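Presented below, as structure tokens, is a lone chain in the form predicted alone.
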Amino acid sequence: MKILVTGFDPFGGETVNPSWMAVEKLTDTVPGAEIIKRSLPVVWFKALDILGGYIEEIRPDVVVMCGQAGGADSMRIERVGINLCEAKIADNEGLHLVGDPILKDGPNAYFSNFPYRAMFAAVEEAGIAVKHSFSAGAYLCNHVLYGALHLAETKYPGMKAGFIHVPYLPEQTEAKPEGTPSMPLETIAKAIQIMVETIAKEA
């Protein structure tokens, strides 16, 4: 089995993105699977093109996408990708989209086909805060989730795909309002590692 795991570049004025930093810490293999790690730009549609290229090249059985959810107090397993581009901020190339579809003729939404219950249970058993989430927002995280699920539906039958949101790192919250939640990088990486190992067993 091949599992492609992605994280994003920094965005929104941040100098780091814990999603990619954590992905880089993953082992290259887990029992039953090879792990291939790649980064994605925070750029509308370019991220999808690059992700599609990775999938074409690697032909993974599973695509695990990770991204930063500033303000989250736990790991979040996303369940739904929606056909919408809308954000308060521009992407890293200055493009600001509000109300645009990802695919003009695409369905309104796709549900992740991850083994999310097993993933949730494994992370929870490790004592790491985790939640199910039914909204990945409408920025680049949702963008690639929807796009990957569309590829699974239309081009790569049998491919599983889903998205994991991670909190800020503690150092990212130093200049933010008091009480802004965060999670150490080692804990984020451990949670993603556990989820990838669970996917290799269950997918």
Given for the second form:
4 protein chains.
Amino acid sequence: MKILVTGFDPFGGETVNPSWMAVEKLTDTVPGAEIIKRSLPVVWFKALDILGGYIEEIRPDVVVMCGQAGGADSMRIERVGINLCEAKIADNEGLHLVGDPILKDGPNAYFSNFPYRAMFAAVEEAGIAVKHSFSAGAYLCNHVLYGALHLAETKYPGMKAGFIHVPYLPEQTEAKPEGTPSMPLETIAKAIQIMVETIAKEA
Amino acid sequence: MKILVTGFDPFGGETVNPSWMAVEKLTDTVPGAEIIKRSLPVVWFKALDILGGYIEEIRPDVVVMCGQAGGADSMRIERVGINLCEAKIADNEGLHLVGDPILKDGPNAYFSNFPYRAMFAAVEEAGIAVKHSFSAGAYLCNHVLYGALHLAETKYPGMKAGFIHVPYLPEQTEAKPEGTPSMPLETIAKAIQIMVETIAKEA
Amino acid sequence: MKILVTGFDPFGGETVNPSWMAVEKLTDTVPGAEIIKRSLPVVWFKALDILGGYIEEIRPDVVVMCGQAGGADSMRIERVGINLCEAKIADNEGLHLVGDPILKDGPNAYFSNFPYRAMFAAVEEAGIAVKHSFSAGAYLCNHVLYGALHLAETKYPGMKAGFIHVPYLPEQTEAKPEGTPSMPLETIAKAIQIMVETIAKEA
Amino acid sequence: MKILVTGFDPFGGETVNPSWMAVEKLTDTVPGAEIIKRSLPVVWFKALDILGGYIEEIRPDVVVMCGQAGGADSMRIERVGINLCEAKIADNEGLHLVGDPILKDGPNAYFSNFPYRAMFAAVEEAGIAVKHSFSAGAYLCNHVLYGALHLAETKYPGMKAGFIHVPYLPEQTEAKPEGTPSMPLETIAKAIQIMVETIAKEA
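May I ask for the structure of the form predicted together with another copy of the chain now, the form predicted alone having been displayed?
What follows is the entire complex, opening with the chain shown before.
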């Protein structure tokens, strides 16, 4: 089995993105699967084009996309991608979208179809905070989630996909308000490793 | 114009639900519209049946549903309802759903179609914290949002609908962890009043 | 009775400080007391010198200092000032202190002696989130609290003093992480007004 | 060198206390020091009596007390203990104190004197979220901190003492509001281990 795992570039004034830092630390194989790691730019539609290229080249059985959710208090398993581009900030090339669809005439939403319950249980068992989430926002994280699930639906039948949101690193919260949660890189990386191993067993 | 505004009963161990407390305080009319106020039970499918009955009886032009979002730091305008019943807790009659669809073979999601941008702008202008939200969860709030939008799509063309989430009241946070945000009832009620007045002007 | 109420200038990259904005809105008198309002600079020792000058000039019965506590989820009544200057950021003139005493050989701490229980009860009764707090930090807010209580102890016997921390305004949280709490200016101002009226009755 | 490290019993409706769970996991020795681990009851004055007994028996060079700070987003190094007993909840034997001094005619506060800057730097270096805190509250954590520092001042000259607050475990936040932060037990234990090792080098 081949599992494509992606992380994102830094954005929104941050100099690091813990999603890609954690993905880089994944082992190259897990029992039953080869892990292929790629980073994606925080740029509307370009991220999706590049992801589509990786999928066409690699033909993964499962696509696990990872991104930073500033302010999250836990690992978050995203269950839904919606057909909407809307954010308070522009992307890394300066394009600011508010209310545009990802895909004109596309369905309103797709549900993630990677084995989210088994992934959740395995991370919880390891004592790491994890939640199901019903919104990946409407910025780049949701963008690639919706896009990958649309590709699975229309072009790569049988391919599974889903999204994992990760908290800030402790060092990212220093200049942020009291009470902004974070998670050590080591813990984030361990949680993603566990989830990928679970996918290799379950998917 | 007729605007049906709903709030919910208390749930999850709370003795009050600020959504219904605030809805009760709305004026009976605003310039251009009559306001009809109803409360809904926190019970899967029954809430939707009762809401459907009110809609059939009242034939509102707009349905504004309100509910409590414990832990929210602001008023939240919900933009999407998804076809999923899933929560950590049971409903008020003890039914615990995890992963069931609201409507077998229904579309994955509906987008709210009340005038959310004008509502947002009016509340922000009044100095009250407000956010667009892309998830009403997958408990009763999402349930009635999805259900009302489905009725608008299939049975009452032209009817508009959407959902407003409100924070805890200050008194609800006393036994909760440090940092749990709240909003005075007076402020919540003012924000909903402003949103309803905006709808009467815009919808 | 004369009550001196102070707020602070903006600091830490903010363009407003809700403490002074709210203090400015106070009525000029309340039953039983004249209210004198002054703003203070966010500058180590200079703030204290200026405050000392106001106290000498006005001879207030009570000094109520107000300041911004970014990330606070409620109004906070500060109960203790400590003999320490320590912050992550420099003051508005660029001086960065870490570990210095406010007063060499001063006592470690002073307890606030304004009527905090009556103030708390009155704000809670009005449905506004309020907490007792046992730390005003170790930046300028603590600085003037400790300094004013030291003046009460050593130079103006009978003078009462204490500190009130206020949350961010909603507009200050827009570029901050999800979950950053705020309070409308109107609500902050109402809470301070209630507390000052209570002091006029109780002190 | 002997380092006495304490944790607390569960309280406030919790069935576990991560402070004691983490302290139990400490190694029995670190380079340069023997570690002695003890748990304390969440009972006013009794906690202090028992702690005093341990100190008399063990004659530690340093006392490191640990406790749970529900809602904390990081490890917190407490810098000040104040002469006050005040909490929203009763202790584990039902005594509810509001406004009582710990020590009649004691000084208002004591500053921690363990090597907090080196401890902070070592934990931060390990990528774990850590903050200096200027309030351990006014419940049992502050109680033993103030008490131990008073003992150091009056009875055991040269003894150093300080307090470490730890977040909830992930499993404790399940029934709490969205946004309640937590930290894996493994991470908490690692942070305390690092701090104790630092003390052995520095104190």
